[in-house]
Amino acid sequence: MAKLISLGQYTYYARWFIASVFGKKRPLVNTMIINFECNLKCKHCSIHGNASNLPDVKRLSYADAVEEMKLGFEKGARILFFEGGEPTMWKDGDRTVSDLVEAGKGIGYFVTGYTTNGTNVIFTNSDVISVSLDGPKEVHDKIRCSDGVYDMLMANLEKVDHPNIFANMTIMKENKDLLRETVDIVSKSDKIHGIMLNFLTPPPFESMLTLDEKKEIVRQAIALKKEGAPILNSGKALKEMLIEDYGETCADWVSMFVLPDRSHHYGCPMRGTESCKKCGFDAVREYSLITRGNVQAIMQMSKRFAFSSD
């Protein structure tokens, strides 16, 4: 049974790439900001640095996530993503975003997924699990902007065992000169399988790395992929990550949004802003190169976020 639902995955995946290369432009990825609540306030978190620009509601209810869900399926999505705020801290009486999981296999998604900085229980019925590292303890405290979140997520990571959860790092002024030392903490971790990094974007602008800084990481990255390191990005989508502003190469289609109070952006919720101008998601380049056809990316990032581990 799990050869033949690869084959459907496969045959679903080729087919649309076929309709995209002939201007059918379907969203494959349904990323859903299921709340914004969080027990932190992260330097570099939009959703803490934008607060008062927010909806007023701050969490969607079950019931409607599942009705989004199906919306997304329907518009072609097969792969679902829950982010926040923190969304292992959304509930909705007993239910906790591993229902939300369970309900989006059971609507047909290929692969699930959330976003922790991992200071809370970490679910682990999806299928993939991206837990937040900016750095060795004393910097990633610093930049979680509360002391004892290493030490937490170091914890938590020890309960659980999972054969694809990764870090993200987001690379910024304050942790720039710890690319090796944070990767060489995930080549040591027998529970983190591998790091995508991404440069900041802002707000804050004034820990933005410059242009030749960016360079000087690119640099360090693919000479570290070279050595055999867990980085998951691509090598073309790194050198992508030079270009600040994306906004004419982004194919932000290929990621619908959904806000905890059912707005719908079918594309980058940022486009057009200054913070587009400065986009440091590396998610983006790969979605842009898998689009073009680039094998590298394909296959880079087919292995850990586009089949199921079932």
Ligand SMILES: C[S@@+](CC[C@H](N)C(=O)[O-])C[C@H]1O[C@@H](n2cnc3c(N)ncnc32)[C@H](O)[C@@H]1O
Given for the second form:
Amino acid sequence: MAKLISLGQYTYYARWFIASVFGKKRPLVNTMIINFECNLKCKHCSIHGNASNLPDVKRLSYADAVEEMKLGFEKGARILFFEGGEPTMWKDGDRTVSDLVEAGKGIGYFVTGYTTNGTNVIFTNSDVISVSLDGPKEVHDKIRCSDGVYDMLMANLEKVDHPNIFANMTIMKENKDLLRETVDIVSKSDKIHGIMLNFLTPPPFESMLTLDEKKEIVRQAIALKKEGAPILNSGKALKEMLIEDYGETCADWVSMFVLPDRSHHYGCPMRGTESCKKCGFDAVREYSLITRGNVQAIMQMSKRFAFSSD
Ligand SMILES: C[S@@+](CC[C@H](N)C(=O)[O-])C[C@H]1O[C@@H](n2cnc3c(N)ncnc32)[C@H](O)[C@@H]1O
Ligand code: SF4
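Moving from the form predicted on its own, what structure would you give for the form predicted in complex with this ligand?
Full assembly next; the chain just shown is listed first.
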């Protein structure tokens, strides 16, 4: 049965890819920002403290979230990712993000996932879980503006066993010299199964790396990958992270976004802004490479993000 489902998923992706080659731009990922609430105030956060013009509505209701999942599915999305704010703080009555994951699976999404700061419960029913890790304890806590955050993350990870938890590192001035140390934490962990590297996308501009600093990080990351480090970015995407103004190349239509007020973006909410000219997100490089048929990116991303774990 699992094999049959996988075959269906492979076929769907193949058809989506062929359609995209012929100019049919349908989203594959539905990124739902389900809430703006958060228990932290991280220095670099694109939502807390740094974002302007966020909608006043702070949280999607369960019923609205399910409607939005259905709409995204009808548009073509098969990968469902919950973002925040802090998704594990999302609630509607007794319902948590875990119920949203179940609803997404029920609708037919192939893969569900969410990103978390790891200080709350880590719900394990989703296929992919991304935990933020910005460096060793001292630097992680400094960036996350609160003592004890690193220890809470590690303690919560100890309570769970999941094959597809990976770390998401945002590289900025504060942690730029700690790539190897951070990758080492992941290599030694039996709870975290890989690390995805991103550069900070401003604001805040003062924490952003210069292009030369980024070049040095990419050099180190490629060398670490050659040594066998569990870096999930494809090699080609790492190199394309040096194209800061990625707007021309960006296949942002691969992901649609839903905000807590149910506003939609078919493409990146930051397109055309100053942030867009300094984009540090790996995912958009991978999306673009996938639509260009880059085998490395297709293989690397499909291993982790394209198929259900069962
Ligand atoms: C907005 S957070 C939401 C999920 C959760 N609260 C967390 O911190 O993991 C999602 C991811 O985006 C990263 N992030 C936040 N601000 C960013 C920025 N300005 N540039 C790049 N990544 C950023 C966070 O570090 C986190 O890994
Ligand atoms: S935990 Fe996540 S959402 Fe909260 S402030 Fe930090 S990066 Fe932003």
